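Here's a solo chain for you in structure tokens, the form predicted alone.
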Amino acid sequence: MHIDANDLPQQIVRALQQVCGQGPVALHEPRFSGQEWEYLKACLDSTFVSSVGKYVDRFEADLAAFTGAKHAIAVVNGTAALHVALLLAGVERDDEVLLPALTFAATANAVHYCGAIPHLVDSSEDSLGIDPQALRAWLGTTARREGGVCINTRTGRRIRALLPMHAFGHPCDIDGLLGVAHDFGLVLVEDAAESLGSWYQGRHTGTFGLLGTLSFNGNKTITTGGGGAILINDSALARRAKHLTTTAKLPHRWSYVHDEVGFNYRLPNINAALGCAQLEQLPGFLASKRHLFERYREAFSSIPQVRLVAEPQGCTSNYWLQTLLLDAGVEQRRDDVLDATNTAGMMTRPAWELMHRLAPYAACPTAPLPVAESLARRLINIPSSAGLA
């Protein structure tokens, strides 16, 4: 069946209608439906609510044993996690760090509060996320080893870390992204801040490579206010990341002594009371998420232009913003789709800016981005809270 473009936008307001009813609906907002309240007043009651806490050491083994990860080390938000992941896994000033061009800003931000530059690769219609048979083409034109050492030819930097993004919480292809980072020298992190409860191959995402990071942020999966997570199985390197998102304090009973720089990164103690009780209650975020997948496919399934897209083959995603992807066809009908999404009380949002186009990255090192550039016309994000479910 084919749908005049003109009647498109108003065909997907219906279809968004059939599922959420009528407006408004936000695009994602949290749910407080556990014990939320009985944790923040133990934790009020016992007047820690700052930086210690017996909250923070629960749900650091909460996210370990859900994840599946040997540690995980709480932070006041994603890009603080982000940013110590990288710097633990070596990346220093003027290192380049491949990562994907369809991606939020704060992938790159990480990137440059290391004194690092972002080198901006394309993703794969299949995952959203970095394609790696593309990325290995490129790199074969544009990268040589040297002394088991990445380097950029064309600007002579080295090349130190592979920075993948899980995006809207589907996985990326890891074991193609694994094979590029073994054969180039890369050191592999995942940006995992989307994809809580997204799993590859029945291993969890965020555990693949020596670090990955998590996000708490209002709008994720689950919320601690802020926060997020570092994802760790090496020990020694956990114990660093927890001492350098402390600012650097040597344990003692009163003296004040860091022996480094570190970070006043570490979470408070009243988030960590909030993202334990919304912990207990993932599973039935994801299920309830993964069954608005399932009405939303079917609303949709009279409109050919529009796809929904679904995880990846031998993947589980955690479907944290749902989202469309219109026809080549019909691609400049995305804005009136926005427009009349939104006039009707849907909260809908196109794909981020790419990161190219933006004035802080527009002369970083650049592939070609067929793929990318194609997706950012036509990705359309619509309502996904696991209370619409």
The other form holds:
Protein chains: 2
Amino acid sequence: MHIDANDLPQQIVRALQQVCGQGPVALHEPRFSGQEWEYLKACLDSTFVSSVGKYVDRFEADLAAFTGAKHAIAVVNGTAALHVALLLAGVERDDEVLLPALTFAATANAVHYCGAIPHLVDSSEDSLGIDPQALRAWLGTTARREGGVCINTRTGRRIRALLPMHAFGHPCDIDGLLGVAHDFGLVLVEDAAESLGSWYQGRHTGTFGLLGTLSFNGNKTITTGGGGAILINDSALARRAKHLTTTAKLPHRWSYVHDEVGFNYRLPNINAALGCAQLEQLPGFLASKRHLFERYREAFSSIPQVRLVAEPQGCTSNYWLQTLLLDAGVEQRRDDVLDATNTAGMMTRPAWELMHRLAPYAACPTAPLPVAESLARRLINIPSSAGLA
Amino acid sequence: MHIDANDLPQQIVRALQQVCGQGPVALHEPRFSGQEWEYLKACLDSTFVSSVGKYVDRFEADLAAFTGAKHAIAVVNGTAALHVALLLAGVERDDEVLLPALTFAATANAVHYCGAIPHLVDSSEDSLGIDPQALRAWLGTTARREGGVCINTRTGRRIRALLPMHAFGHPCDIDGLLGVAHDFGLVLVEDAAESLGSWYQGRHTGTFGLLGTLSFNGNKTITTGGGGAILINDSALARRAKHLTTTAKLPHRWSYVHDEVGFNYRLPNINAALGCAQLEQLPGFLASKRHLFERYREAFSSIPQVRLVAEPQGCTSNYWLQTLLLDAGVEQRRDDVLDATNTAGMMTRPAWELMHRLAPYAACPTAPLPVAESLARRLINIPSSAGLA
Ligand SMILES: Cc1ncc(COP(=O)(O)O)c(C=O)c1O
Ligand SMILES: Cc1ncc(COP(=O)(O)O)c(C=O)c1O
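To test you: the structure above is the form predicted alone. What is the structure of the form predicted in complex with another copy of the chain?
In what comes next, the whole complex appears, and the chain from above leads the way.
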């Protein structure tokens, strides 16, 4: 069958309708079909809705069990998790932190909150995450190791950490990145906000770096209303994370002594109650999202200018957001596709604006970004709720 | 009757038991006797538990109506509210902000988050808040106005803002503080975390400054699990507050452009649902807390070395935390009182450690603190839940 490029937007609308029905269909909706109600009620009845409570403890234990991290510290959202993870990684004022230009603004914002500077690097078309080869080549021309510390030779600043992000739930090339981090003396911190339920070579994303972070925002695979967590294998670091996120108060029967500047980044017990119920359903959500991927694959198989992003080799993706990549030859149709699909009630969206295009980060050190620029022109997220499968 | 000072702790235990029963009695417990249940269920059923939703809008409208502020912006907690309020007040890196030494650490922490430096000042025994006379005298010797800007002549830094706190719900001397702020060119921001339901000369606390902040932590008069709000009369400033607290994303059908470094300080809709139900009960809670004050006054009337703190003249306090002040002559018994009461299952606690005694703030500019030091030695909070009345 000959494909008329002018028809592409309508072809995509029809493929989406074939899988999702007539709509309107949201990009990602939560599903509360488990014990949410019971746990919320128990939480309210206990009156422990706030900073401490058994659901917080249980949610942390359940997250650790699910991810295989030694410790999980529940916090108020994924942005707060990143902020504290970077502080604990030793990121200080005027340091630089390497992160993908292709990410949500929170990744860069968290670096800014530390008084540090995002240093933006390119992604790979395979994983949609930081490309280790390109990163190594870039650092080879702009950084040098000096007494165990990585220095940006152009800015003179220390590059402290490498902060990859597992985009739309697809694990990035962690082995490659661990190699670069090792060779250049960088601390690895993983922004796993989108990848709860994603594994790289059998190990959960967010557990490879010194610290990893999750988000339970309403648009994520599971939600606590708002929430996040820090994954940590080092027990001393985990104690520091708990301390810093709970106002750094020293335990005492009655006195209020704080030994450093802490944060009120606690996840309320009532949000944790929701989280416990959602986590019980996560295996089911993951199976549904994988099934949805198969159905989309089928539906899009007849549109050769479009590729549905599949999990990278050796990885299990959570398929948080299903992603289409237009061929470069039809990338100028992207906005027509977005317009046609949204007009038809099928919610879709492009990639985030690349970080170096945002006013607050326009002046940040930036590697060449040929792949990220191309991905940003061609990428479209399509409806991805577990309930669609 | 002759009072044996050695008996003081037991006398206080008995007075508490007379009002509260045998215990154990918490310092402050929330009460969920309204529509909490219904609203939580409706919120869950709508699936809008996260960043946007009708309960957030309603909670903001209800808060504005209750306080008389033109705008209320709901945020994730009182600490986040303070952080953003200070940023919007123009507090910048290396500025100083005047705040009471007698406060919870969050007041100082929020200043630190802006890269600014807390400048600690004394309190008054009448209101437990900043003493305007002492502040004026102190600034007279350490600050000078220079082209509309207040400069600390010792540190050379700009003093940008005055951040009073309404301690335990008692309004501080706002007229006096507005006078000092005017004369020295300071922006007034009120930490009203503890004073929802407290009025100064008929106007709600938190609505006198350019911005004011509330907390709905689990220990406050009403709770959302965790939550806070910014009260603002200026509409342009309120729009900026909403923008900054919601990641500074520009509204668009699909694109993700952020025009400045924003924060994820949104209050989730599910927490706002709780807040709507709690706010409906606030008038009842306030009446109960006032009644509890009357019962304590009666019970403590026979212990002359102890004064129960009453609302300042011209003010209506919410009586968030009931407060005893020991006479200076028996202040060395404070820890015995804390020990006896807590051992008897009546939860009590002293004032917060004064800010200049905390390691992170020990080096901050600090006025003489004779009253705050004395209050900190003599002050004891006693069980204060609305449910005790
Ligand atoms: C890549 C990435 N990082 C960080 C975050 C921040 O998480 P949250 O929204 O829970 O603050 C998100 C999600 O919004 C995200 O997608
Ligand atoms: C005086 C004062 N300021 C700020 C806060 C911070 O509020 P939150 O705990 O909601 O962050 C509190 C309450 O904890 C407080 O008592």
